[in-house]
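Form predicted alone, single chain, as structure tokens, below.
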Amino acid sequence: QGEDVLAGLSHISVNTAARNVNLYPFPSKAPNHVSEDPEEKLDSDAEYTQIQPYAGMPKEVLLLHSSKARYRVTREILFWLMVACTLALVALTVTVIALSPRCMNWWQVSPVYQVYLRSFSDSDGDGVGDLKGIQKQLDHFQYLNIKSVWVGPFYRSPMRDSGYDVEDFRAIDPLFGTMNDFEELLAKMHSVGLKLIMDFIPNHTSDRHRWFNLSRATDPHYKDYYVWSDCDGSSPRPNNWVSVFGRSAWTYDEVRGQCYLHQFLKEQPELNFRNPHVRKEMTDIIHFWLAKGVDGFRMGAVKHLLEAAHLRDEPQVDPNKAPVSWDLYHDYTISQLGLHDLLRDWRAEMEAYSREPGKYRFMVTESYDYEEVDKTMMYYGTSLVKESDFPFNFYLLDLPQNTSGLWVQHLVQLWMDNMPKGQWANWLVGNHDKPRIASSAGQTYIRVINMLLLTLPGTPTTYYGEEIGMENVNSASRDPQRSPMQWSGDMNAGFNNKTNVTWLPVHPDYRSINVEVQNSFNAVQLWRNILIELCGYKYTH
């Protein structure tokens, strides 16, 4: 009996262990066996019931805890810290933008190359350079890495002063071509990445201009377009004012019976910019050329634009001498009150055309102020009102006076120390009115002067032929520095290949000093290499 009891207990124990041990935890792998035991079925259902995720803190509890100080203060600190960081990043961005140098504009990344139109290249064989001649030589600018070309006056003119006596501001003189030639040249220049700066001569017109003929006839609208004063052919002039050429600045006109003012030749009567109609006429001319697509203006002889209305005598430096231009204090004929307002008005008109990217319209002013450098600096404008992008810097024209490094340093510092903060400098060593630097300083210094010109901070302006070291020709006129460009050793130095005619004689050294020879070595190659390096630097910095 005892053995039977033990065997029964053993059977119960095994069955219980079998129920408690899950030999097939995954239902898919369990044997096809359905238990008939209700208790076993209950245990199985409980084991495979899916546990629901924790629902989280109830809303009431969450609000209770979030309103406690330790959570509220921490949250506010983090919020205001994020606001402060955001404002600091914005302020840092604005500061970096404000303090960073401005992006270079097209007139800052290469020299301005001055073309004296009559002497650059003759396309039709009449001995005078023309617009088509410039177009023929565009490769030269590209080879030198020039981006900006300033072309001298090509308005219709009787040519008493080489085109600076304008008869019609809206017409091309036939000597230089046609309006179609100009438009074709401008389009071609733009297509190869070149900018065209043209001469604007607002101070005076030719005595053949329609306005002057109507003014001398006392037309009601035009009678005050010029500066007139009572006088007659035999009496003294209205005052002692003299022209830049040393003679009286007044000429009697028999048609009108009065004297008119001219600060240059008598064939260049002075416009009266105190007349609002004259101002509008000249503004309309600016619009005319800007609408055609020109990229900027060189404003010529701007310090002469206004004269004192009272017409008093100017004081003499030496009262014992006869009055000449260099022996008078020009208190009433140059740099008069209102001059800069006039220039700033024109600048504002040009700004309207500068809004498109890459379409900036450039303005440079010409004013020989000599030792009065502070007057020159006024052409930059003010911190609030813009005027010219820079005035021409004529002080390096004095380089030939002394070849020492200290003299060069003095001339450079004269400009840099007086230039308003944040403005852009200009440098030049020659132009159409001054002797060529190769003649005044000597061929020995040409390479180093060109290197100085190209590496000083700012925009250099170079006169055609300086890149090859051209010199003056022997001439008794105002034109020794205006001889034909020396392109090659061929007939007429390549300036005119059709006829043996040139308006001025070619310099006799043209066979050894010309573009073809210099392209291989010497000055032109130096020019090109420096500009490639400098322009690459400017574009990447």
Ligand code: NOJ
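Given the structure is predicted, the values throughout are model-derived calculations rather than measurements. Here the rigid core means the biggest group of C-alpha atoms that line up within 1.5 Å when the two forms are laid on top of each other. Numbering follows the first chain given and starts at 1. Compared with the form predicted together with the ligand:
The rigid parts of the chain swing between these two forms, and the hinge residue from His65, Ala88, Ser191, Asp139 is Ala88. Remark: the rigid domain rotation between these two forms, smaller part against larger, is 22°, computed from C-alpha superpositions.
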Second form
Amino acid sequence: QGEDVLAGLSHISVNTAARNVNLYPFPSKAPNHVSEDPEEKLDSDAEYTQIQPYAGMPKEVLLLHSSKARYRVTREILFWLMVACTLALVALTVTVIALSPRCMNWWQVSPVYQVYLRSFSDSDGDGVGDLKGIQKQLDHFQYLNIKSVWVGPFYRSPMRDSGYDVEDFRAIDPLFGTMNDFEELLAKMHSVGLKLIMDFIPNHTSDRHRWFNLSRATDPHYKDYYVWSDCDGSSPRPNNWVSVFGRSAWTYDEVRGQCYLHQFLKEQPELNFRNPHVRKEMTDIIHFWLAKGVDGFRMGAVKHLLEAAHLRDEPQVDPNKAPVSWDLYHDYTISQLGLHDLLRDWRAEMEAYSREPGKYRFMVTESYDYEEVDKTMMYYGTSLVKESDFPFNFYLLDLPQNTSGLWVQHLVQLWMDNMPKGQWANWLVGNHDKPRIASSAGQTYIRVINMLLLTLPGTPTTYYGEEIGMENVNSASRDPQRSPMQWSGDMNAGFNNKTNVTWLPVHPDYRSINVEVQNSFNAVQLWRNILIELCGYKYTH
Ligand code: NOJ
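Moving from the form predicted alone, what structure would you give for the form predicted together with the ligand?
Next comes the full complex, this chain leading.
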């Protein structure tokens, strides 16, 4: 058998030789044969150059051919072509990304609906709205196609300023429910695709807050948590600063024997943000609520966060006026240097919770700067350092004074022309601190103003009840625009159905102006239709 194989092989070699095919394509001498004779070596080099390239050639032959001009040039052309193609692809990708519209975030694709908690819906019949009440009304947001809801303060509070005087930043006031109710509400809202924005009130606490009690008792850790200055029980006060609500911004505290500063009510002492412990406390509180899953904060009264440490008198607008009616330039009590650093630090903390898809935490700031629009725009931050997603645009609050088209155009242009490039606009026409449109501009303007609000480019914020054109109630206090939501023509307008009591009177027009009546036609329909239309247009353009 072995002989048969050998015979077969010799047959092949004979045949191959006959066809003059060189199976081993080198010259007759093997390539590793190194000749001693120089002449013989020249011959062999010449022979090498004769070899044609072939598949599976050894390295030596490959090298021999690769340096030939036709291979080298082709190779170089192909190499540079590849580099050029890669660069072109990268450039194309970058251009496409830069030119394509950015993916919109949740706070850009829906109006924000402001719920004034005391007045929205009362589940337990005590006359005051509560967290469970909101949960009962989630269908209303769904119906209106609203996705973001700002719920007013629900912290534990003595309620001297409707919850904006906080006694404990980590507790729910029993008037509104329990922490469990809050968590349930948040979970329910998330399960139906709604986001919850809450108030963050960093400027002051209630005078019942534990920190204030420790501070007035000069506890070493807490004594500088607030802004204190020497004064005696009578005049003169440390300086001429006045509170937003009028009168001196200083109140004498008998326990400590000094005056403390308050830019709002005397029951709302100002926190001292020059104290690093205070900054840390407030940052921890932000973490507390973010960890619970809240989707954003409305940062209140931010321009008041810092005051000039020198405590000099503020200049009087008219130095000839008597001190009782003076008006001051608030050079030392608002918009002080360092304020934006505080907000940017909080923003940075919020970023850490914003990384998961769909979990972006939103920040809006409240600062009334009137015609000083450049001050407002600073809250957007810079192209490098992020601050609020937008500062509330309060300029349309001036609308009712002059409802002419030109004035509207002026107010809209004011924002659009001053907004930093690449930022997102926003609009509002009312809130819990301002009269309702129906009362300030008149019933006839409700629809057109709502339409304007919803169609301007950017995020609209609407105050509860504006969708049905609710009016102010008679109230001597700051509350005319805070009356119970008018859900139906039933007892107490459907705000509650267990008692006759409501914390503010229901507006007498509730039989005709209520959600139930208007859901099928009228203002609410208009709202719903515009929002459904807009989802298809405004938010994708
Ligand atoms: C802003 C709130 O909107 C307002 O109602 C409150 O009185 C002040 N902050 C002071 O807390």
